[in-house]
Each structure stands twice: as structure tokens, then as C-alpha cells.
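Below, in C-alpha cells: the form predicted on its own, a single chain.
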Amino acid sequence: MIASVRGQQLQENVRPEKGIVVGAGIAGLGTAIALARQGVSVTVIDRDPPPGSDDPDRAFAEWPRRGVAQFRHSHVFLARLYVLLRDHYPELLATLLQMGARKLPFSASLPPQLLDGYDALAADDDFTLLSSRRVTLELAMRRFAAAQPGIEIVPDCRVQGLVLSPDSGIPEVSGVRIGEGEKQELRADFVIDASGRTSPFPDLLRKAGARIAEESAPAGIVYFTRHYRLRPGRSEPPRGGAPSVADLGYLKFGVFRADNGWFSVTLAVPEIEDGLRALVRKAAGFDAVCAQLPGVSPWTDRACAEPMGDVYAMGGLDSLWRHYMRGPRPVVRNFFAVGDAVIRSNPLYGRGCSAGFLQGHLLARVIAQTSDPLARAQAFYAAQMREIRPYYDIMVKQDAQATRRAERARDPDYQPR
């Protein structure tokens, strides 16, 4: 058994069950994971192949993450996935450390002229942020995951379609198609959705009859990110000043700490702002506009840290919510998703790791607590609109404030009411 996330302890399955998830990034990993502390066997099906490394430098460079597209930008992991590690998955926690990931308490969020009047209280700890690049955290649970008792994760494997039987004109989904030429037929009980941005099965299970409801709004930016890595015998600049996260308007920026010496830095421009998307998508124009940014330059000045590649850059960046309920039915059965495969929204928020990861947690109490499928999918869909919706509603407000904002600053003549 595991705790849920707020406390109470799922139930034992009354049956072992056996689940698939298809994607083995953050929300699929931590799926399986949930999963397979209560009993059930999963198979974790990878588009991509192995890390050919333990190295987190090593998989940075080399390890192919063609299904996660954002896999090489700036990451930062919020309390909610990091108290999750705590009391839950403890060993799991201290690996990611041992690897270099850094704890960052809720001191380290406080201006400096705050500090000095500060009293650590223990609930304090439930605030902490986990720092590290994206593929340290991957390296960690996927090492974790393949040691679980009934997790098997298939790697370089795609998945080509859904077993589907039509049940009172609901698609039921009783397994995955998988390989090329003569494909083979993986059957269970339940199929999870982690495959991400880019996920295919809602048009699949669209052909079959399902209707999926989608609503979306615009991010109104693009993602610049470049990674850097401290000089030998140099710390990280002292805080204080300048603030090296801030949003201009006409640029949002921010510098992420992360492990083993590595640090990166995100400019996102607004997508109106086409001359300094052009900029900074270059790895010369992109050093420049840092150089003018008092709170960044100390962190790329080429004394104090080394470029480890070149640009990353990221659009067409949306905030989506996709329906697998319509009213008090489930559109389809025997089938959930979890992280961007159904919920997603603007990365400048950080919050889409730390969903997918807890997205997983909901779905595995509500598969320990019950195996009637309706009422599964309510209960699930429930938890997700409990507890992830009223963040989500917060950044799509957000995000089209901040594009009018970017729009009235090209305005010469406008005037603030």
C-alpha cells in the first residue's frame, strides 16, 4: 500500500490487476510507479530508447528524448513533487540528491532584507523546490522504477494502436498495439496516456467514437533556453541586487539552478516580438541580450561559466484541457491520461512535471479503491478538477494578461486607465 496524497491509505486491489502506460517520462514513471506499490504489474512502453549512461552529463548529451520535446529546457520541480518524494519514496528522494539534485528550502525564495528576521518552522520543508536538470530526475525514477517488483518498462517501442471493443457505443480499450509489419497485441486491464504533447491516441480513439472535448488557450510566448555549467572553482553568484527571474513585458527571463555545477537560462519572448525571437533563437544574440540583464550576466559571464550547447528553442505553446467526460459518463473506458498527454500549460509556471507526477498518485487511489470502470472515471476526473483546475484557470488568466501587456507595449499610444 501507499499514503494518498492527502493522507488516507489506499485500499488493496480485492484483484491484481495489470495496467499499461504508454510514455516513460515524469507522469509515466511516476504512474507506474504508484501503480506498482499497490500490487498491480505494469508494463511501461518507451518510444525512445535506453540512456546508453548513468552519467547525467552523459545522457544530457547524448540521449535521444524524441518524445519529450522539452526535455532539455530549464526545470524546476515544485513542493508538490517534492513532499510526494519525501514521504513516500524516500530512497528514491536521497538517490536524486546523491546524483546532485539540490534541495532548495523556502529560505531561498526569501528576498535578502528578509532573511535576518526568518524562523525556520518545520512546516517550512513542505515549501522546498528540487533543482536539477530534467534528465537527472529521468535517470533517477527510471533506475528506481525497473528495481519495483512488477514494473517492466519496453523501450524503443511504439505504440500503433489501441485494442478497442465498441460496449453501448463506448470505446472500451482492452490493450495496445504494438511493432511494426505483423503487430503484436499487448492486453490489460486498464491503459494509461502518458505520451505527451504530442500523444496520438485522441484521434485514434476519435476514429473509434469517442468525444473528446478539448479546450485551449494560447501561451502567447516562445521558449529560449540555453544551459551553462560553472568554470572550475567557481560558485554560483551570490543572491542579492539584481533579480535574475523577471518579467519586462516585452521579455520574461529567468536563471534555474540545477546539478553537478549546471545551470540554465530561459528567455521566453512574446510571439509578437518577432525581431527578438529572431535574436535571441542564436547563440551569439542569445549571450547578448543576457550580458544587458543585471540579474543574469554574472551567471554567463565566460570567467565564471561555460556555454554546454547550443539554443534550445520551443513554440507553439498552449495551454490544453482534454474532456474524457461528458456530463457524469466517461467518453471511453479502461483508459486515462495523465501529465501533457491531457492537461498541460505554459512551462514558465514549472508546473507540469510536479502535475503529472501527482496525476499519477490520484489515479492509482482511485484504481486501489475501486474496479467498476464508471466509477473510476469519476472519480479520477473529479480529483483532477479538485486538484489541479483552479492552478490551471490561474495560468490561462495569466497568460493573457501577459500577451496583452506584450501588446499595448508596441503601442505607442496607448494609455493606461
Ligand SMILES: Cc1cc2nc3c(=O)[nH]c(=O)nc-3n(C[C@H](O)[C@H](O)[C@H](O)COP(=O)(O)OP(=O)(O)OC[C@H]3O[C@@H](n4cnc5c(N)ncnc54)[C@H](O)[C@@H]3O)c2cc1C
Second form
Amino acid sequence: MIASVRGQQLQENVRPEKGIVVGAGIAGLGTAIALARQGVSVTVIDRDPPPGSDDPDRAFAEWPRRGVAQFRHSHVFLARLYVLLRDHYPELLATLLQMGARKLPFSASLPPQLLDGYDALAADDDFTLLSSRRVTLELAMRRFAAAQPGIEIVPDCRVQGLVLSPDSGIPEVSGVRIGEGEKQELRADFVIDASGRTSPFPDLLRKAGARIAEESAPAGIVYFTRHYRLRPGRSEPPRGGAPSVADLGYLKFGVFRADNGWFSVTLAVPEIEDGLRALVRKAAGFDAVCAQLPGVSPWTDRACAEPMGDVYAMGGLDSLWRHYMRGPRPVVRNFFAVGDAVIRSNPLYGRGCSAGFLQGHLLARVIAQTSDPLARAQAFYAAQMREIRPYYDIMVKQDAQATRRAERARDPDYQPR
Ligand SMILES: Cc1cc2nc3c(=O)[nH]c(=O)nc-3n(C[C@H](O)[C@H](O)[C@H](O)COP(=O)(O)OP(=O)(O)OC[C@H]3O[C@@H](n4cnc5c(N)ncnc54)[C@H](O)[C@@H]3O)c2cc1C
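Instead of the form predicted on its own shown above, give the structure for the form predicted in complex with the named molecule, please.
What follows is the entire complex, opening with the chain shown before.
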């Protein structure tokens, strides 16, 4: 009896670990949800204001999301994310579906001639994609995260630096700075960088002596996206006609089915195709190209759907892998990075959100398994190399091949370097 009372007191005296997550995007929210599940108390800080509305249509139109340049670009969420949610976060999956996201089963990707002879197996559920606008996924994750005990979301707050302990051999992180002076320091047991493509932390840490290595390669394309909403009473064009996703060498295109009657079209143009890029940047040129694509034109036909806003363009796309380990040693202590801040790939593969959430899930498991900072860094790095690296290598190779194909399409005498 005494022993069990003592045990209870001991448990009550153990302070839950406190983590700070910088960035309330997909990877940041996913990491916070996974950490809270492991009993960590998490503060998520984001530079942007909160969504003014929980309604995807209003948030799509009104939410100023300057911290996420790709916020209004086409997104689809791969089976890796679906399976992760289904198996570990089913309430979040239910929230997302309730907000209008749809499951696209394996059969949805089969052409009619294969569909006839297709007998679904239970395991085929593992190939299910999720389709929604990115705003809808973000709102669902945010709503879900905000309802979890142990998660606090602090909007409108830009993290400007790290609190570092100078004495150890490598930089040791004990918090973040949100302004000048001691009062502007927030302390934590560890800090997670989920601040996306423009993360300030690699540079800050390098200045503090962290030897972060980096691999990167250009994706070689520029993304052009326009959103549409089906007109009342109209449904999505039937499958089985011309492909709504294809790679023509000089142009890749895709129709992205989304939520609540919305869909989008993305035209991905090789960087070297200057003329085509200039054409599709403007709505009239974008529409003209869509009208020429037999798999896209039934969607963008004005009788079927109305455009919802202008064309969004995004360039500077790359693959990137940052190494926070040098051999068996971490280059910084009590600091981890997830999502685009550390690993990113050509958006055409649609892997970023799955990879970011998966990293958060893996990191939370590592943090629950050991309190040793060195063991945490090693185990997290090993998990990413095992779960994500093989896909990364294939994507980089395919990007290089696609760039060569595009060069050859433009110049038949082209010789690869
Ligand atoms: C054009 C395009 C299309 C894409 N399509 C797909 C797709 O179809 N499927 C898919 O899975 N992935 C896709 N991706 C990739 C996906 O968008 C990213 O991988 C994903 O958003 C990464 O999430 P993140 O949380 O790391 O970063 P983000 O979602 O970019 O979030 C970063 C967050 O950090 C905040 N922040 C930044 N700096 C600070 C600071 N100093 N202080 C506080 N907060 C800060 C920002 O406000 C933001 O909320 C696409 C990417 C692009 C560019």
C-alpha cells in the first residue's frame, strides 16, 4: 500500500516535458498532436494570424497566410498520410472527412478497362488518397490540435532566434526568442523547427557553430494553379476519358479533386519554357491552355465550373535535405527539425505533407522512448533515413531525368552535361 502511494506521488511529481514547436503548418501541427499524445506539453508559435473562420471556403478567401507561400496551390495527400491518420489519429481523420475532405480509393485511379476485373482486397485501403484543399486539412488539424489538452497555439508571433547555452561543445538549445531582452525568451526542454521553407534556424545555428550539411537540387519547374468550384447541380466529369493528369515533357498538368465542390488545376512548366510560363501566368493564357487539354477542358468549361480567383504562381522549387547529424553525433542539442525546414521535395510528387506529419509522429515516439538528447537525435535521424530517404533519392533522380527530357523537347540537338 505504502509503495503504491509512493509510486503515485513520484508519478505526480514528474514534470511533463515541455516542447516549443515553431510553425503551425502541417508538420508543426502534426508534431504537436503526436507529442501531446505522448504527454508532452507543447506550445506552437506561428507568425501568421489565426484563421478568421473555421469554414474552409471563408478561410480560403480571407486567411492571410504569408508564412506559407504554397497555401493556395493544389494539394493532394498521399496514402502514407491516410494510413497514419487511420491507424494512429482516427479522430483527426474523422474531423477532416467531416469538414469535406474525401477518400479517393485505389479503384478511383484505375481506368475503366482495369476496373472491370478488379476485386478489392481489404489491404487496398492502404492505397487510399485524401483529397481536399490544403486550407481544409490545415483547419481540421488546427481545430483538432486546439482541442487537445497540453497544446497551446500562439498566433501572430514571429520567432526571431534561439536561446542557446554557450558552454557546451555544440550549441545547446533551451528556448526561443520572440523579441529583444530576457522577457522575450520562452524556455523549453526542446525546440522543434517546423517553420517551413524560409526557416531562419539553419543560418542562426551555423553562426553559433553548428555544422549543418545540406544537399539540394532544383525541381526544374514552376507551378501555376487555379481553383474552381462546380456550378450548382453539376458534378465532376466522369472518369475514363482523356487523362486529367499527364506529363507531356514541356508541360505537366493535373486536375486536383478537392472538397465541398472545389477542385483545382495545376500546370507545371519546366523553368526553361519561358514563353509557356509567361502565357499561363495570366488567367486568359491559363484558360486557353486548359481548353486545349482534353482531360482538363471538361472540368474548366464555364458551364461546369466557375474560377475562384486568379492564377497563383510559385517558382524556386527544390529538393532539400539538411543533416543535423555529423556521423554519429548531432550538431545541435535539444533541437529537431521537421517538414520543409529540413526535408523537402518537388511538389509534383505530393509527398511533403505526408512526410512532415510522419516526421512529427516518429519524433514523438523517439522522445517518449528516451530522455537522452544524444540518443534522441540518433534515433530520429535513423528513423528519417529509413522511412523517408529512399523516396527522396528516387525523386531527385526523376527530377534530373525530367529536366533532361524538357531540354530535349525544346532542343533536339541538346546534349546532357
Ligand atoms: C506548390 C506546392 C504544391 C505542393 N503540393 C503538395 C501536395 O499536393 N501534397 C503534399 O503533401 N505536399 C505538397 N506540397 C508540400 C507541402 O506544402 C509542404 O511540404 C508542407 O506544407 C510542409 O509543411 P511545414 O509545416 O513544414 O511548412 P509550412 O506548411 O510551410 O508551415 C510553416 C509554418 O511556419 C510558420 N513560420 C515561418 N517562420 C516562422 C517564424 N519565424 N516564427 C513563427 N512561425 C513561423 C509559417 O507561418 C507556417 O505556418 C506542395 C508544396 C508546394 C510548394
